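Presented as structure tokens, the chain that follows is alone, the form predicted on its own.
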Amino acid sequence: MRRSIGVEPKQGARVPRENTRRGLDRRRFLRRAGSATLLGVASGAATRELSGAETAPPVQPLRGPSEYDFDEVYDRLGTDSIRWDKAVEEYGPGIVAGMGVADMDFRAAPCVAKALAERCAHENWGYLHRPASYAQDVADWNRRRYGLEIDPETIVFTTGVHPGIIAALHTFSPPGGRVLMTTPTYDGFYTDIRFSRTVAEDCPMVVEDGRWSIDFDDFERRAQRCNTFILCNPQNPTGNCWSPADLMRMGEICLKHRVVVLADEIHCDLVTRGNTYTPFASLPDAEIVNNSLTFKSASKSFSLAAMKVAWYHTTNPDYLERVGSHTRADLSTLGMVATQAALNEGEPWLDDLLAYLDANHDFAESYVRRNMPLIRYVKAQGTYLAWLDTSALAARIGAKETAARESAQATEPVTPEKVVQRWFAERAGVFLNPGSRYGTGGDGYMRMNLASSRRVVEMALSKMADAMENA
């Protein structure tokens, strides 16, 4: 059995008021249920033995010592998180480990704090005038980051990714059209599908040794009845960062068949290492990038997801104005502020954060190589997101017979991973997503978010193991 020792959130760490609601306490809460120890992320010590387990890596900043702090255990229960408030919601108090929503658990950047907080000393919330200088931000981070020079003036403001791809499918498919993806997806894309009144058109992907790739002949069959194709670059939820041969493929099957690509590329700025993210905009053919809109945010890379501000472009002046006539976008003055505080000073912040998350990733592929024989785990390319395969714990605990059981009595169908879930969160306190939410080839799989302390990666991994070891 695997030792656990309580871990406290950090000593002068915020506690919210909030966490008394629903009767939570949250130290106590941490301390009944147990977790690794400390692991020393600054200095890399190892604290923790467990019966020959995996113990986490140091991890190494990309601009020397970090003053950031990642390994804070970061209480949020108790302020209305999705993350872990609806899993407690649930499934009861008895979850420890919100492990599924993807966004992060660490503080904000301080120069979004900063920068918030200045706003907020004004008090006064009139009207927001947006200046010229927010869309040259976003140009000028993606030519420091990547290389791609983007026009300011082809830059439209959203309140969001799924605004902005709602904006193109009423553009350019029209009720009951069909809409190409390669699956498993983002399950959010099948919100904006039936939001836009179309049709969903999987295309499987063909999975070897844990790497995802396309079936181009496949893609072609099917790019052929569409009007759309919603590109996931890097790829949630399998971790795919695409090449550039993979994306210039796809470009050219939809441009020979008339076909718009949408390229959501809202993961882009978090690369684990010794890969690459091509953005779609970069391709050499201008007749491909023409033929497509690239949509993005500071959502992901600083956790800004409740600030409700993206932005897309295009090189198309008629896809930009035409999809423009759909588009409104009431965004927020502290959204805004936000969101240019990131693009402007947060570089070394997403540095030392994209460091300690390969760390994070490395470290879970090991432990699930050593610790977890049901489970399967290769290293993601991109995102902070786990795509674990479960199809030989689903096998074990006989979860396609209780699903279809189950499903017989329900009004809604109930699937393997749903069973899969509900196990992890009752016997390990873990939630994570059913892989089942993320369309065709979903099935077996189960996606956990690791943006959170190595602490709490590291519990949330040991418990699983010790469910597991009674399955």
Ligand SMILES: Cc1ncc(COP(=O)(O)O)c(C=O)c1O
The other form holds:
Amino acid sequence: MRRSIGVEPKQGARVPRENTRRGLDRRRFLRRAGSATLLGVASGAATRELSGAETAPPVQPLRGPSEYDFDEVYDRLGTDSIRWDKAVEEYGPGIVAGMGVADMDFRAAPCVAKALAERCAHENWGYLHRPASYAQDVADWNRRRYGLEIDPETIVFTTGVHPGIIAALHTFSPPGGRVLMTTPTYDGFYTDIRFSRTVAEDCPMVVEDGRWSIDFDDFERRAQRCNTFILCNPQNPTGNCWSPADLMRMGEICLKHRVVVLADEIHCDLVTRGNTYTPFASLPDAEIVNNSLTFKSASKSFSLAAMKVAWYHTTNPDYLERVGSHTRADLSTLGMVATQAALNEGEPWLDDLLAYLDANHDFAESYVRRNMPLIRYVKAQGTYLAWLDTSALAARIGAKETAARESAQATEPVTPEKVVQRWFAERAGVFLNPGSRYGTGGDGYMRMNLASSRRVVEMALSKMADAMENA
Ligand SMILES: Cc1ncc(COP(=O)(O)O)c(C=O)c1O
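We have the form predicted on its own; now please give the form predicted in complex with the ligand.
Every component of the complex follows; first up is the chain already shown.
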């Protein structure tokens, strides 16, 4: 029988005003967060839901017991976080689990917090001179973890993966030019495409038993009318870690049809047990590698997204110069300090985190299988995202019909997935991302972020299951 934790969701129930975004004094919140650190407790919507709940079973890290407490429910409400505060803004204070945007709820790696505190002790944040060690640290990380040699001279820092990709699109794809993507894929690419006035060329993937693969005939047909291909490796939202054979095939086709490969590998450090990330730049064909740029960051692995640091690199000097001419590479002091600390000292934390996330994926997969007959989830190979097939639920609640009815009255089309999103937000207090945002093939799916304390993941799944029992 399914275990239920926390307070049962009540239709239309509202949490006390002091916990809402508007009602919460920001400074008071931050003070409380500080004392939470000392007391080992946190406050806020998730914690309140969890009070009196059973403690989730401990998760075994890969290297034995962990010195890091990933089980801690670290309250982010009131910090202007997209994941929590924006979800509450959209659906109201009944939201008890923000499981949307791809960042993590955990307290930062101690080495990152310490380095930032030390730098903040020096109270000046004027323009920054980039030390040579910055690019060297990125190169060393790639050599240590993936055996990939990168010449530090070929690394360009940006304020995010997006600015780098937009610069590359401006370079290689003229306005109106088509950009190939295997879909469903990260929704942010569609924004990059809008910014560069290019057009998406979706190549829908094939799904079989929850595993996604590429129809290479279709891929090649579409490649012929594109200038660029945005590869997502591992793929957000499906979690695919592409095999060397798949990457070679994509690379060969792109080379043959003069399509530049933009390899977004921001999720590269996040793979589940038994799976491997293969850097596109490690493929054994120099011509294929020379036809690519790779975009990365420590921001997913260490949850530093708002520190605004990323980089790209390429072995092709011509590409480096051309994309460089479209890149304004601003530096952020705290971003650099956090990134260097993470890359130089953060590996033990990351390794324990990976074990914890892997266990969250296992937990979610078995929980869904046992308790949610209307949802299907096959454990992701990479990322901390669960790509849930909710098509049976959508059919049960008439999401298509509701969406059609509402679209007829609305200025923007309402998708069935948006209806499912609202359904979970209102009935379970859980915020998920609607699959329709991820391009062709996203219909019928919801994306759930599992990078949170297992107690929050368990509470969110339990509330979703409760809601569906009455569907
Ligand atoms: C595949 C992928 N690329 C890029 C980004 C965003 O990168 P940045 O914040 O560095 O611009 C995300 C964030 O979710 C992502 O999933």
